[in-house]
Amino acid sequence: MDIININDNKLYYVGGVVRDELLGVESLDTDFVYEGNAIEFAENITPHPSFAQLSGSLCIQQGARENPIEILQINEPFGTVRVRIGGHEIDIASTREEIYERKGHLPTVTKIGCPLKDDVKRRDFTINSLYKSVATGEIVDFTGGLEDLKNKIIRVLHDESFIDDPTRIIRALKFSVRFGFKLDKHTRKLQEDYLKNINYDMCYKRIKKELIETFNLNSQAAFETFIKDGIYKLVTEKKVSLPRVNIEKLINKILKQVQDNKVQEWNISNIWLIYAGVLGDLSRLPLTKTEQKILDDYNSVGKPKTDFEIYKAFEKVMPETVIIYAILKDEKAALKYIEKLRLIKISLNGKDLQEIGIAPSPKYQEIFDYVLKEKLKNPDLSKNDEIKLARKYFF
């Protein structure tokens, strides 16, 4: 975790970078704060002028002037600072004290430079708010982090933390599946008197997030809690039940086809909006023009019974379009789809239909497809069948 050395005891990792190595997990990100004012403290700090012979670590004195870190972003009203030093882009946050004037939504600053022990108020959780100083790799424990990280527990640090903000309770899901916690008795008490009484005006920006963070994922387990539990109220007033396909597990057959190069050219680059898709309505969430195409695309496809209609409805969707109406509505159609009928092509083109004698109109395509309703009775039809059966269609 130790990326950089610094001699100064005002500085601490802080988070998930502290809670992962104690674990002996890889961490997804580090995080730094300084107690007191991040911006001034990156302004007067340079690298170390022996750095690069210090076995990978980066180390930096404070103090000296010469050859100053490149300040890559400060943000004044949050107290954050961006540096690169020496090849490391790291972000520094000032110590500070927040409140929610509109709960739901992005706190207001009003201290920078407060004390640790203040600044470990505005953390969602107990077993994210322990702090490891960096010049001294002593570890700073306000809230029993330390004892909850032991008993594999998920605690929150007072009464209105999923009040202040609800993307808490997603947060929480996502670590109980990463760790296998389980949330303390209290805790699941606040989240259940959330879910009954939900505030709609949250920033849904961060709902989507979480859940981007959550089903990426890919398990089956965390799906099942977030409908079981109720979580799904946070994106939709609507009743949601499990489906019966096991979406996990559909993913992971079709991931490995692909990995297999059984099922060519396919990149599922959206696993949690399979999951999402399956809430039904997600128009709260501020979806990219992609996410919302996957999803019209699925609500436009009938009932496809013939080979030919199946191929015809999915043969320019996204797969995740796919997955999610095998996972809704026929399963057996979208696997048919995916592992054999998607493979068939015609080789037949424009070009060849006019070597023929058939000029180029609107036929074509009925040609086109008349060729293709054979080819997926016989895959094996040659492009001279193909051909073929032009002429039949047409002369």
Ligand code: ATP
Given for the second form:
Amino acid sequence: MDIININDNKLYYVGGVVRDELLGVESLDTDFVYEGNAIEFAENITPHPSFAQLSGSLCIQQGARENPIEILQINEPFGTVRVRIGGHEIDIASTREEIYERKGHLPTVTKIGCPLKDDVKRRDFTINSLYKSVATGEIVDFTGGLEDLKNKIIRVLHDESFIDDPTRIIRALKFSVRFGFKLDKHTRKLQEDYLKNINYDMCYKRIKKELIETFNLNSQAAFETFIKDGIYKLVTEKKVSLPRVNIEKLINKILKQVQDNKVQEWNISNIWLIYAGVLGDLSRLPLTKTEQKILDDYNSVGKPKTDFEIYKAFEKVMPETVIIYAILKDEKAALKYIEKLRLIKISLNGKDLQEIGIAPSPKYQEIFDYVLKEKLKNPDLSKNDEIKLARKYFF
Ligand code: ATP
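Previous: the form predicted alone; requested now: the form predicted in complex with this ligand:
Below is the entire complex, every chain and molecule, led by the chain shown above.
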């Protein structure tokens, strides 16, 4: 078998990892591209100690010879391969050319194993189009990405970029917020033009993925740009205006409170959905059942006024629902629930009621509600007090 040395000068780091290294920030993942067919490349490499030079983070132990490269997954149509090397899983893509036969959807691969200078054409922004040779560390820059990185500019590679793939509009927002970059003037104009004439026949699974990554940054600035620049129009045709509440501040305040009073878990695991939920119409996005429930619950909350009504309205819903309610309807009521009411629980249960001679019946719920109302007024009530109240109510 041919031994292809990793010093093969056709293997490159590409995209985010190169950008992030130049910016001096930590990278979320490491993408590789092979100038040629990555699957054949992976099938032909034998472990070689020089793999240790692959990357600091992907360093292979000296024992690499006994720890062969394992092909985990092959995606033939895209020419990508996932391999395990020295305990790390990495993806290697073949250089490829693509065309957008159906705008807004996944592109069709027209050539696998093209020269690097053609692979670059399918990429989104100049700052994401840098290659770094694994063998020599040399940076290959076909599009002026280095200059744009220096000037903190996000620039598309061609005028059809957003028409081909509108998810790039959200990606641009995500990167601009993450790195404090600005859209180049012409790129901004292309974005504005696209947003005036959106082709709604697009892949909303990919839009959702980018929304998740953008809104999970929990950035009010990102959200304000999303609304003010009309990027939200990709998601809904309804008019959306910026809520009065600063969502980032509100979420941070709540997260801090939850951390401080460790009495009860209150997991906010879908920060992105709080921002997206504020749009009021996510019917185009493929939501999970839980995500849909969060929004449906918000729509059925009504207008609780008394402590008891507030408690009952939010008792069984997810934290995200309560926070969306705080942003769009009644911040005071929602905060009262979050900060105070949700921490109050009655200790009385069915067994206690049976013990004091009340046979199981629908009356139980009435009794629990009565005791809860009293406990909301006076959270210091002991279990004995609650039992006394139950007696008083029933007998
Ligand atoms: P992150 O740090 O968020 O992972 P990234 O740049 O690595 O940023 P990925 O989504 O992992 O982003 O994509 C890797 C690379 O693939 C990008 O740097 C870019 O070159 C290319 N790419 C990703 N999505 C698109 C897209 N929608 N259109 C064109 N190129 C894309």
